[in-house]
Every structure is written in C-alpha cells, then in structure tokens.
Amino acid sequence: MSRVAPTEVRTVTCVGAGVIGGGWVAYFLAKGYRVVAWDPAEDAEQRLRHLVDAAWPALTELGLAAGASVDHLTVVDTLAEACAQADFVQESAPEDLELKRTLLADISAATPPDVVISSSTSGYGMTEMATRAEHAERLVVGHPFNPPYLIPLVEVVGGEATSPEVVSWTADFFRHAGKSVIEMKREVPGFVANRLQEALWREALHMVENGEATVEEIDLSITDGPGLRWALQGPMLTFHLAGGQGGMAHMLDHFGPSLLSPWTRLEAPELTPELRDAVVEGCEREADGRSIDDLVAERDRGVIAVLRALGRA
C-alpha cells in the first residue's frame, strides 16, 4: 500500500472522543471527511454525538464543505476496526505518557503501515511517546487548540524516528483541511504556543499569590489590552510597531536593557547581537514588504473590527 496524497484523504480515524477528540471529529466532518471514531468509554458515542451536534451550528455558520454531514460519522467498538479503515489517524487520548506510549503502539500495530498517525498531545514530544511503536517513522505530533473545530492553529513536529516526509505530508494535509500550520523544525516541550501561554499563566499565578492583581484584573489586562493586538499581529509584530519607524531594531536597541528589569519571574535571555539580528530579520520577513505605516493601518482596522464584533465599540 502506498500513502495517499494529503489532498486525497477521505476517511479520518479519530481515537479518543473527549473534548479535543470530539472537536476534531466535528471539524473533519464539517470539512467533508468520513470520520470513524473509537473511544473505550461506555458512553463515548452518546457524548461524542452530543458534542458534534453542539458544534454544528457554529461550523455551519463558518461554512460547510460540499457534502459535509454528521451522518458521515461512524463510531466503532474496537480500535482495530477504527484503524483498519483510516487514510489518516488523529489520536486524542488523555495526557498520560504511559497511556500515550501504549496506545500509539496499539494504533500503529492496527493501522496499515503507510498511514500517518498524528497525536494531539499538548506537551509530550513524539520521541518520548513513540518508544513502543512499530513504524515510528509515520508517527507525528499534530497539536491543536481547544476547540479544534474553531481555532485554526495546529503545530506539527516529528520525533527523532519520524520521517521528514511524514512531517511535510502532515502539514500539507492540515493546510488542505483548512488549518493554519506551524511546521516546527525541532522538538521542544509544549511546542510554541503552549510555552508562550504557560509563561503568561505562571506570571498570572504569581501576581494572584502575591496580591499584586486579582483574577478579574489579569483577564481584563489581556482582553482589553494586548490580546486585541495579538489577535491580529502577534507579540513580535506588536513590538515591531512599538519601535516606530525604526521598527524592531529600534525597539531592541532602545528597550533591550529593560529585559534585565524584574518585570516577570522568568529570566530573560541575553540580548546578544545574534539574537537581536534574528528577531529583526524575522520581523522583516513577516512584514513581507509592508511598511510600518501599512502595518499600523492594518492593525487599527483589525482592532476596530474586533471591538465592534464584541459590541465594545
């Protein structure tokens, strides 16, 4: 058997039907795929169909693929039956390393050897999860964000045994399925977005513990502050604009020493010339020819649109 092209996947097997797995099921159904699901819980099918039904109005509003239907969902009794039919497998079991190792080995044994198997893990690397699996070259992380049927981002990264072709194939498949993809070059615990979320989360807990801010103040500081900008341009381009017409280069040269100020409980990396240049060049690539004035206008239009959509302007 040869691996189907990313654009030719027709049947997706979802192993695990909780909040994340069920969200994947709803998403793939909305994109027109046939979905086969398996979960060991006795009430798994009832909970899964309830989740899909609850998500379907939002997915319908976003726009369903031609022929998309909840009737294309089949819930089966065994893992072997689910995996035998797959063109692609998305595993979404609880975040337990021993469970992941055993389950991925079982999935790999039950799935045709050329079918890609992706894990929704939110923190473990595939290198540590694939230790018991045969054909570990086709095991890869495809980390979504909750709810997977609404949040576009998926982080794709392989383990030491994962074939680079499989990483590329998986990224292409998710893009074809309508996702926004970060195709990571190396494993790092928590991937990209969770590490950033975790840094903010830890600092928030410190502030609550020390009586420096309330829960409500912390949430408001993001929803009515930088969160509005991050939805449009992210933290790097946000600081690129903070440098005025000088962009990120001016920002780093002017404010770089403040990295040593005790604004957070996290230690800042040394702002070496190499790090400075990498950040500046990255912003220039992301700007892709857009001037500071262009980016400011784009940001302002976006923030106004978000505020109006939320009924706050």
Given for the second form:
Protein chains: 2
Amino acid sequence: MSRVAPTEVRTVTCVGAGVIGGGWVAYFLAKGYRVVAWDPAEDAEQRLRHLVDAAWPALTELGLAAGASVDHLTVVDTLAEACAQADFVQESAPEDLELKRTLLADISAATPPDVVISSSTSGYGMTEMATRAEHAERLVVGHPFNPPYLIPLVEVVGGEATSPEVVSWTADFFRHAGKSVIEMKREVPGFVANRLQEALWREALHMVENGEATVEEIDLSITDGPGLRWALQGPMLTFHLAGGQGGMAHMLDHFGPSLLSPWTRLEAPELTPELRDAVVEGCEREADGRSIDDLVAERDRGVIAVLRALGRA
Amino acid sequence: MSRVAPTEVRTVTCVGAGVIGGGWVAYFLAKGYRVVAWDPAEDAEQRLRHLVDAAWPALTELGLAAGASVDHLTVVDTLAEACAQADFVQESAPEDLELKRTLLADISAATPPDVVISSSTSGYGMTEMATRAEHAERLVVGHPFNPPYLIPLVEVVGGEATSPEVVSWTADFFRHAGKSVIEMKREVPGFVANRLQEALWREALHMVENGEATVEEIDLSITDGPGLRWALQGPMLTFHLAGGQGGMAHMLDHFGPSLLSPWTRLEAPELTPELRDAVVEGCEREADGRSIDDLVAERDRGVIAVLRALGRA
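Starting from the form predicted alone shown above, please give the structure in the form predicted together with another copy of the chain.
Full complex below, order starting with the chain above.
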C-alpha cells in the first residue's frame, strides 16, 4: 500500500465535534498533530473551541508534544474539504446506525483511498456501519473513552471488509499517538470495556428502578469501593488477590458457588474446569512472575497513591 | 440499651483471620483499637501477623491513630475468650452459609448481649445467617472491600430480626472508625457494590468463555478505561458527563436506545419516564449545584492526579 506509515501521520481529520469528537481534537492537537475538524452544527466551531480550551490546561500539565498548539486546529465548512487533507480520519458522529452508514460512505468518498478512517462508535460493528461505503477495507473502529484526551484506552476492531493490515496500522497509529490499545481479532457488540461497563450500568438501573439503591449510593459504592482498585488492577487481578496466597485458583474454588447467587440479574456461565483454568492461567500470565505478595504491595502502594492524589488520605 | 456508644468502643474482636479478617485486624489496630483475634486454623496467628506486618507500612503512611500499635493485637485460643472481651465483633469466616449460621450462633452465645456482632459476608443476608442465633437483634452485616485496611467502603444492613438501632449504631461506629458507609434500608442479595461488581465479573467470564477477550484484555480495558474514572466519579456521574452540557438527561435520551443493544448478556430494564427521571434527578442531587463544567474540571484534575500518582502521566 502507498498508505503513510503510522508514525508519519501529520494531519488528522475529526468529523463530528461533540464531547467525544472535540475530545479527540484536543488530544491530537496536544500530541502535535495538525487537526482539521468538521461538524454540521451551527455553533460547532464555538463549542469545539470551548471544549479544546477547557481541556488544554490538563493537556499542558500532562505535557504537550513539541510544537503542539491550539493554533493547529482548522475548522472547515464542508466534509469534502475536511477529508481531502487527511492522513487519518476519526469519525465521532452521534450514535445512530443510519447516520453512521451514510456519513461513513460520504467520508470514504471524500477521502483519498489509502487513508484510514476510524469510527468512535460506542458499540456498532464496522460490518454493519460500512454497508454503503466504497473502499470499506480502510474503515475500522477506534473506540475511545470519555474524555479521549485523558483516558488512554482505544479499542480497535475491523469489520468483515476491513483489511487486517488496516487494523494493525490503526493500532500502531494509536499506540504511536500515546494511546493504550486493545486490538480485537473479531467483532463483538460493545467491544470489551463497554460490555463490562454496560453490565454494571444495567444492574445499576435495575437497582434504581427497584428502589434497592439510590443514584448516590451506587456512585459511592464504586468510588469508595471497587473503583479505587480498578484504576490500578482490573477485575481479574483484583480477584486474583481476593484469593490470598492461593490467588485466582483459590478464589474460584472458594467463591465459585457465589456465581449461583442472585447477586446480579445477569446469569453466570457455568464454571467449567476449562473456564476456571483459562481464568487462572490468564491471571498467571498477567502476573508475569509477580508473587501475590508483590501484587498486594503494588496494589497497596497504588490505592494509597490514588487516595492521596484525590485528597482522600 | 446499655450498649457502649459507637465512639466508646475500645476492644474489637475479629473472628476469622484470613485475607478479609486479617485486613480488618490491621485496620482496627491502625485506628488505635485493641484487637482480639481468633481463627481455628493451625497457622492462623503466624499468617495473621504476616498480614498485619505487610499492611502496616501502608497504614503508617496513611497516618496511625495516637497510640496505635501492632502490640495491641492479642490472638487467643478460643472463640469464647475472644468474644468475652469485645465491645464490637467483626466476623470474617469463609463464605459458607451453614458455617456462618453455626458460627454466628456460637459468637452470639459467647458475647455479652449488648455487643454488636457484624459479619463481613460478601452477599448473604443476615436474615438467612441469623437463623440459629439468640439475641439476633444485634447481628448485622458490615461488608468491607478488600483490603479492608485501605478501601473505605462498608455496606451496613440488618436482617429481619436486627434492631434498626443496631443498624444505625453500626453505621455510626464504622463512620467513627473512618469508614465510608452505605446504610441499607433493606436486604438485597450482594448489597450494592457486589451486585455491580458481580454483573461486570459475570460478563467478563462470559467473554473469556466465548473467546471474545483474554483475561489481560479485560483487565486492560478497565485499568486504562472506565477504571480511571470510577476512582473519582461513579458510573452515574460518569454518564452524567457523557451527555455534554445536557448531562444525564441528554445521555439517556441519546444513548437510551443502546440499552436495547446486545452489549452485555444482562437484560436492561425498560427506560420508563419514571426511571429516566429518577436517574436524572439523582445525578442532579449528587452534583449538588456543580455545573457540568465544574464536574468536567473536577474529573480532569482527578484523572490527571490518578495517572500521575500511578506513574502513568
């Protein structure tokens, strides 16, 4: 392909300048890219510049790339003008499948055929979004988390028509741009993090609906409970440490029966020996030689650092 | 009642000295209490002292209460000896309903009848655990999070036989001891945080089982994604900010349809106007006058502080 290398991207086009699109604009500017933005809303430029200005102190504190400047943002009047200049396109339109289908077709028609076009969609697959687009081989999902200028994660996944080379190009580009990337091998609705977040969110909605907890109690239960651990160790490693010296193996053998408890409205999978072993072995791979004591010490240092950082120690 | 005031507790008895019980021992010692511990395991004292020693540097860094010392720990040989001296009992036995029923009956028989007995159970209700106990009116759930010496949250909830006065006494005691308390009005299996955590955990297990994500990807998706936000703003306030200036109201009206998406195996409740309003009004109460811009600025400062604290900025 004659596509520019992931490290050689200079101009990023951002289509859509709401909370997510505007967050991307701020991030790419801070990383030293030239950014061209387009959004059909009347007051889009004003809102976008407000959002970039609000994010800039945070980005400055984290460290701007050499030469990074808000002056490298150009807001243009037409999609065609925005896309013609792109080395990479990030689409962040409202979450509406019909709109995405049409917009991605329009973007693809307006963008040089080698240029990768990535969508911020929260959960649609590129297979269902790319139905009307030509050159669909360069359409890919690059799903960020709000705010994209601070949260590192980007989930990258292609559709049926996406070239595998485009998926790895996109993952490389986001990594080069400082992101933390999950490169998915196949389409799963909601990707990874949103499936987990959505399960929690739906359980929370059920609890509010049933009068089991208030909105404030739900938030407190996370910020003062598991949320303090999840900033540093994910749910798997968290439970690896809940098992004491026996780790995840002991945890599953000890708490496995609670999978049958009505602790959430979500049915659990059967804890087959295969699933148990997959989880245990995954934790061991992730621990990568660190003992339970090592991980406990890391967690404790991390929780203390987080509590202190948030002024709560 | 002749019960000691929550502020006048001097001696805490910890029954069970595994990961959770031992964590409680370390916490109460650091807060200046005298702690009496009992555990039937052969090597319980050795493991307990190892755990307390491992936690002590963290607790020292966070600030010990005046006079706090590991020397104020006594490990005794019998449950009766442990309970006779208690101003408050925290039970942290393995998560086994039959065992809890018998043990709580034994603890209640051995403890002066005015003394509150709290269980660390991860999800059983006190109604089902207290079936064999006399003086069940002073039995209550006080559910901590691992490690109890660092994570602030304790969920307090009584059973059918529990006196409401005991529930509020226990909440007051834990607050006085420096904990963040959710005082539940009625029993819900798994309480609040474990229901949310369990929904996420079950979705994660389904994803591993179906080959949709690896253990490492699941953890990365949280630590580098929503987990960074949840240390400072819970899932409700997080989504309040996902709606831009329109807040939760806009978010629900915009992303509400995604509740119908297959983004998790958990069925969503119907987003009735009543549920929508309850969530929106809860967020407004929680925001307590802070504008979206205020909350965005708080979140950004918080995420940056957390990233810096974890050495990831």
